[in-house]
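Listed next as structure tokens is one chain, alone, in the form predicted on its own.
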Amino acid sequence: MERIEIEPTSTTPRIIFRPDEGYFEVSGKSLPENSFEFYKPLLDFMEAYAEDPAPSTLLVFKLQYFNTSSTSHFLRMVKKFEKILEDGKDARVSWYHDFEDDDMRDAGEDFKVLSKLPIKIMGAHLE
């Protein structure tokens, strides 16, 4: 599979998908005008990856802000990778939040409750 790297805009996050390394990152701000149009190809890519994943897969979220419509796509991303865990391979999520952003930390906690994947929530200095 080819890598996907999408630079951020004022309304879309930076995307780094390196399937050969089992590394997937979504960072920045996510408030696309049409979230389905932006995330559908990425979710399709993740679904195909989950059929033949690397030995270890890490999904990283480093978000400063996201809108309600993005939430459902992030949950779908996490759910796509639950299949990897169910198939006996390593899959996990790292959820970074700015040290002072309690709302983003709480969002990570919400995902943790909704997922079978291990989710590590960590404070950091996000740009």
The other form holds:
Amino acid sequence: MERIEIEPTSTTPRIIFRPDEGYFEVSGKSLPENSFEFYKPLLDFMEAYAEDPAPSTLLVFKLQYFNTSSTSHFLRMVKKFEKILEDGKDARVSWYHDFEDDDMRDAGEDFKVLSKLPIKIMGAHLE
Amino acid sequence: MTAFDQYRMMRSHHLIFGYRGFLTNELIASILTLTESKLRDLPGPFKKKKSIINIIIEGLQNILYHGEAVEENGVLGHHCIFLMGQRTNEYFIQFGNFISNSHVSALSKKLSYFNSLKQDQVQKLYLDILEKGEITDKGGAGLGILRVIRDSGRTMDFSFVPVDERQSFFCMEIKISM
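Return the form predicted together with its partner chain of this protein as a structure block, the form predicted on its own having already been given.
Full assembly next; the chain just shown is listed first.
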């Protein structure tokens, strides 16, 4: 599968998908006017990847803020990779939040409640 | 009215800044950048300021997705008003937009129901809707409004001002205690 790299805009996040390395990153701000249009191709890509994944897969979120419509797509991303775990391979999520951003940390906690994937929540200095 | 009159009026109404006019998603991003910049200089914990950002995202995108497009000065679009202010011990955010009269009753019922929930019920309902994935490209299912109530930690004030036989003006005010 080809790599995907999408530069961020004022309303959409940076996307780095490196399927050969099992590395998937979503970072920045996510408030697209049409979140389906933005995320649907990415979710299709992840679904195809989950059929034949790398030995280990890491999904990284480094977000500043997002709309609720994006949240539902982030959860769908996480759910796509639950299949990898069910198939006996390694898949994890790293959820970064700015050190003082308790709100983003709590959003990560919401995902922990809703997902079977191991989710590690970590404070960091985000750009 | 002079600029000084406007200045005094905004100050007496505790307003920090506001916007009136046609709304686009790019404009929402600009308003957020401006808000972030203003909040850096204002008192209050980071978490509360982040709640203000979240509330503005949901409130303004709600107008874009669900507001009624109207024509003003030849421009058909989502005309609205957005105001942010600071009183002693609280920030307040006001949104106003046109909606079709046919939507008033359902929206009023939904907001009254959300307002009646305790915070733990709001959180539970938020996660339930998120998990069921009942989201369309326009959001929907009330997730955005639930986030607004969750982030403000208080009920919201809302009203509908009749404009004509087709439209009303929907007014919403959210307060965030400091």
